[in-house]
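Consider the single chain below, provided in structure tokens and representing the form predicted alone.
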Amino acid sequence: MTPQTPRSDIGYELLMKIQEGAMAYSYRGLPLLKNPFDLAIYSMLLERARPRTLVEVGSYMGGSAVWFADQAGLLGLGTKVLSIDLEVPATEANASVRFLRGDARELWEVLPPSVMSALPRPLMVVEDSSHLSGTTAAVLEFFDPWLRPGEYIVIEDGILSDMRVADLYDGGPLRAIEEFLAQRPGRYEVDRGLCDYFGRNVTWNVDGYLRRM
């Protein structure tokens, strides 16, 4: 079942106005489609987690992958970004980004054990693909055995429940998060310091900043 109680302090009317701006936002000429709260939170997370590899599932036109690489570069992290989607975007805006063709539900085909075991660590994962509950669950299941204590997997767009459209996505990311965590008590924590930094779940990644314990 889709969660019925609003998770975010942002009221519905304001939420939808912010969403309108986020959907029109661009970076270096590429659609970025992120809201100001998560841009700030991701900046803090990059500085805290200091990933050497960031895997993004869901590239769209490449704006977020380029933004992640640029922000990591400003911090001197030397992070390599692997961004995976069914369609590879036509952009070469940052040499630290590599776009790969792959299916979020079949990540083993593009990220076999030989690739995963060789990735420079720490690892950070951002799941921003179809937002269907089953797709998010598949991404969580794939990365679970690979994530090490202290590493993060961020599940985007749990806010779809507060936007009242999660049923269009079979419950959306929040359903997948709740089921995944319930099956693994104590293995992950929702980082409330990030989710609630600007207020209770004032983020599009509602309950979605997950840290491996």
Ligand SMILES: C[S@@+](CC[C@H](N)C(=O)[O-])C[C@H]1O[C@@H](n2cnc3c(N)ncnc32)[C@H](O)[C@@H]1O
Second form
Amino acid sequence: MTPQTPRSDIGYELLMKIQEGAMAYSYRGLPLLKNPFDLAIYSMLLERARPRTLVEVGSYMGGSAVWFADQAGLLGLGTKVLSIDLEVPATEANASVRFLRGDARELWEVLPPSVMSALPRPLMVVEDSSHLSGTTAAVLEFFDPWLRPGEYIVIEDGILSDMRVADLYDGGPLRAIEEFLAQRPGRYEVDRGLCDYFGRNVTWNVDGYLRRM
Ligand SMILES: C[S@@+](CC[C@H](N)C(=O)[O-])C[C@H]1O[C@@H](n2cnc3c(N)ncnc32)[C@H](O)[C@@H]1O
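Show the form predicted in complex with this ligand, please, the one above being the form predicted alone.
Zooming out: every chain and molecule, the one shown earlier first.
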């Protein structure tokens, strides 16, 4: 089932205008495909969750990995960022970032148990790859056994449903989130304080800030 009812207070017309800006945004000369709401929410989350490892799935040109590492550095967290994509970007803007070639649907290839079990904790995961519901589901299922209580996995771009294009993504991230949570009652909490910080789901990560209980 594809979620159809709008989830965000933003409203379609304004949403599409902000999206235009977000898709053109850059940071330190690199495209950074995020909107002002989530940049602000992520800053708060980093400060709160204090991850020592941040795994990002979907690097694009590396702008978000560099931004996460810079923000964590300002907070003195000593966070290492591992950013995974089918293609590895060239940037070396922050030495705390390591780019790895890998497929979101086969994360065990790039993150085998020997690597996962050695990651400094807390761990934070950001899934921002293809947004096909099957890919999002694969990322959720891969990290589920590894996440510890209090750690976060952020599923980006559930907003595609409000943008009325989720059908192009087989239901998109929201479908994957809903099916994943329904199969694991009580194991995760949607952090409503983050999702609804600027208004109900005034975030691209609609119902997507998930905290392991
Ligand atoms: C939306 S962009 C990432 C944007 C970036 N995180 C940012 O905020 O600037 C999506 C990225 O996911 C990658 N991608 C798509 N399918 C993937 C897959 N199956 N495994 C890994 N990466 C994938 C694409 O190559 C693309 O670079």
